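Next comes just one chain, in structure tokens: the form predicted on its own.
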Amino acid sequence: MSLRTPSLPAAPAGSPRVLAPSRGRAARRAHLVRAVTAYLFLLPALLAFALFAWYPIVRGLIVSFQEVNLVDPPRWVGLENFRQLIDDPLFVTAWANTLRFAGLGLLLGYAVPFVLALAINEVRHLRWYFRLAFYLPVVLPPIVAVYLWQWILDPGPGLANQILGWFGVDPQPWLQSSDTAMLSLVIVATWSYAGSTMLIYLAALQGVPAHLYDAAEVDGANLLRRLFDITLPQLRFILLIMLVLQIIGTMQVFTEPFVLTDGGPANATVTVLLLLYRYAFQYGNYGAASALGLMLFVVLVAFSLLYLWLTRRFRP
């Protein structure tokens, strides 16, 4: 006669399984090791971001309320830097010129890439060539592109005036006149950066369902009708996002006025960042420069929040 060890009753079907304590500790330990390993890989990027992004922002915020000239120890002055900026006649001029540049940039830099994308999207052959040709200026370093346009817009033997001479038009003082200097800077910036925006629009256009255009053609819709009834509604989200990004980018213009005009003629192209540069590296007033940077930072944060709201509100 053999003795049988009584077995435990089986767990009811559908009841949760209970892991042994050792297995639970092993699972938690493995999860902790994976998390620590992931953060170790992220640590160099986090340190670089904190050192080169967050630290300058915090340091600039502190310096904007101090008198800093790299000779004497920093001295707390409160809102004195902001009062000094507001009393500067160039403060209003710089903001007005920046807003003017942004407005002209919306007329050219926002519309031209979209028109180019529409044209290339209709091309049946050599589409790759046109994409490459219009994107090449983006590959050039900004300073190289600006120096190239400095030769093109030269009032004497510049290429622009030579082309105008072929049609009997008198030479134009592109960068030497307050009436044309800002428009010239906008043309340079548009030429330099339109290629990347064009590719974004082109990718969005190719994502529009083809059957919508086929149905419109069957109904006899012309090109303009297809544009306003199909293309623009389908690209509404991209157009809104690119509009906000365009404003943010144009508010930070610096290279073009710094190299081509140095703020002239008669301060017609002094922008906010150029004035900030003058306060920091010409006047040696780092406190006022930081205060101006803080003002621009607040404006850009407002547009960035608008960008985030648009991405959530109109996400397709």
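These figures come from a predicted structure and were not determined experimentally. Positions refer to the first chain, counted from 1. So that the term is clear: the rigid core is the largest set of C-alpha atoms that superpose within 1.5 Å between two forms. What changes on going to the form predicted in complex with the partner chain:
In this overlay on the rigid core, Val33 has a C-alpha that sits 2 Å or more away from its partner position between these two forms. After superposing the rigid core, the C-alpha of Ile57 moves by less than 2 Å between these two forms.
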Given for the second form:
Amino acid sequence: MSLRTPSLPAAPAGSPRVLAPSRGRAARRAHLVRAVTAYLFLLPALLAFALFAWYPIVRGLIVSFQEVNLVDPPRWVGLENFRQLIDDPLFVTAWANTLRFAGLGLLLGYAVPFVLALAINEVRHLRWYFRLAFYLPVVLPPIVAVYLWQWILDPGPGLANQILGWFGVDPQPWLQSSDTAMLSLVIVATWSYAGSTMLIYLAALQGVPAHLYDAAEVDGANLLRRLFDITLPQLRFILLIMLVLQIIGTMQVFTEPFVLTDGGPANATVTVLLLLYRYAFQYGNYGAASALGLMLFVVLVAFSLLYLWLTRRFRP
Amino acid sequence: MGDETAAGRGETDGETRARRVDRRTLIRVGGMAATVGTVGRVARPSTGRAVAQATPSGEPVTVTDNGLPPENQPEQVEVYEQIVERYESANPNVTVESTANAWDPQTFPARLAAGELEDAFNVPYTEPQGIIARGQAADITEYLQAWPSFPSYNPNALQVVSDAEGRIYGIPIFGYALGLMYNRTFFEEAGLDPDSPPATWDDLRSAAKALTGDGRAGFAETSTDNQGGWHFTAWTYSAGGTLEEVDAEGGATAVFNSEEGVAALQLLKGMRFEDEAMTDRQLLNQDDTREMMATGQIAMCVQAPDSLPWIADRYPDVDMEQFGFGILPQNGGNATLAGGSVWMFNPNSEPEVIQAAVDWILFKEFDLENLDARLAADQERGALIGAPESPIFTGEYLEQRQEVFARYANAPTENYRAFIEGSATLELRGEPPVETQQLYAAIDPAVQAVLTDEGADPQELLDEAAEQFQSQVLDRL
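Can you switch from the form predicted on its own and show the form predicted in complex with the partner chain instead?
Following is the full complex, with the preceding chain placed first.
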């Protein structure tokens, strides 16, 4: 994941600032040609985004205020879709569950890739192997990974309970209980996505100047002091960015509850996107689904603006 | 946990979608359940052909449907292609193009609006009334009535695909009633009589307890994909309850938080936590319980009889002699849930295409010579023939059809005697009539709760579900 776009090459040093009229026209023409060429290169991407991203977003906004069943002509209904959502007891449940997932994700999922990156960064041998091993789940198709976890978390002979059994811990219900289902989903998601985040942290760790550590070692700083006084301050920008990106990602959780629990047991894992999916594709109520999508969109835009602000405020 | 993608999962697995199609159904199918393989008399089949020519003009026509078996069932695909060849050689102006896009409620409206829907599509009994009301199916009354065997149709089956004026919008092809599938070998090992499966709730509980052990659960029940609500409906019927009441103005009231509904949930909760006779793993759907039956992980579960050929197709090494079928255990209701599937037709297709599509479906499903050839091929590939059905026909055509089946039946029909004889004494009740799938979706969490939470309160759960379904769905119609 690239957090910064490469900047264009700077103008060659010594370019004349003041040009004679004929040379000015030539320069302007050259500039125009360059600009047109650049926009022509951009055109396919602009068209693709317009067709497959911006147009659906605008349509979604419009549909939020309409009754749409794809058979009869759309009908304007004002705020009725939003009223219906707010009246739905599952609306509050879905937001609460989503925040719970995001919160547990911060506790567990946010720390794991950072700790992995720190550990691998300290390893002197077989570093490539550990990088590969922890990254491997990322290359699995999400559905395959999720189904794999269905077996691991099986309350009977599942691998997770077998491992707990080695330590004398009783079998856990995992996905089968309202108390543990959400935590189980966070474990699955962490396993699935930690590898890619870990690589970003690893890259950032490589950028910490070695002389800082050398100086700290000379001063007798131990591992923890080096972590808190050098590593964390040096990585605060990337940690902050990843925090915001993770919140944006976890607020959109869908695949894990959809495949593993279908929102159960007893609605304990119904998330905002799962509820949206149900409104659209089970109830055929595209208006309410779009309205819910709009609400989520507003929340995510807020976090995205925060992300943009952070990248400008703290960019090294 | 980094950049998670919130992509929706498209239904890409043909089997999964086929499961959704063949699972529930309902409506009163009137007649009693009967096995199609028990008629001994053998007669030369007469053709059930409807229309002498598929299209009046004889102009070339291409018909599309969604009846192709999934790719991972190559033998079924081969048999299917033989049927297409037979039809096309008899009707040179018609080309049949089939897809494995089994009907999916989640994509149906979009595919219809986008012009991507096949000319003929197969749906379960839960759907035709909604599809008819929304104008999403073609009127085929004249075409179907022209079929010579039309008078043999069970009127109750036709009711599934008819509107209030009696216009017909579909072709019912299959009917069933929910019952109890069980493993006869396990019954014998547990000292139970395999010819007398549980017929009451009390019998079911004691049998499930006796059958639990050796890493095996006595019983399993579905609770996801709307199938918790589906089976809850059957359990409620078996206790004499109902799910919805419709008044004279068409207004519907959710009434499943009744004494009977609560009793149904208490039955499941008791088996799960008091008897400890159910699987630890919950949140199951129908495919899960079928797989568990096939692999000996459970001894009993609620199924429709089409689970038998389903298992035989997917687990060819499994001994089908070990499975028996009984009625849904009763608790005073003397009833079970009945269903089936129908073909409907794209209202946006040209009339000539619709006519040809109706002719093709009638040939594929009901032509007796074709049926004879298909069953011969099915028998050769090792398919199970003779699982019980709830007949959608009466009279002469039913007899002719049963005669053909009798010739090829290889299922151990004696094992289904309890179901066949018991179903004759039960009322076969249709699915709740209004917004059935959303009703089931509202009930699923309650079923999940009693199967996963020892402290769950059935009455409270059903009150909440009924209130939600009433305010969010029924009151907004």
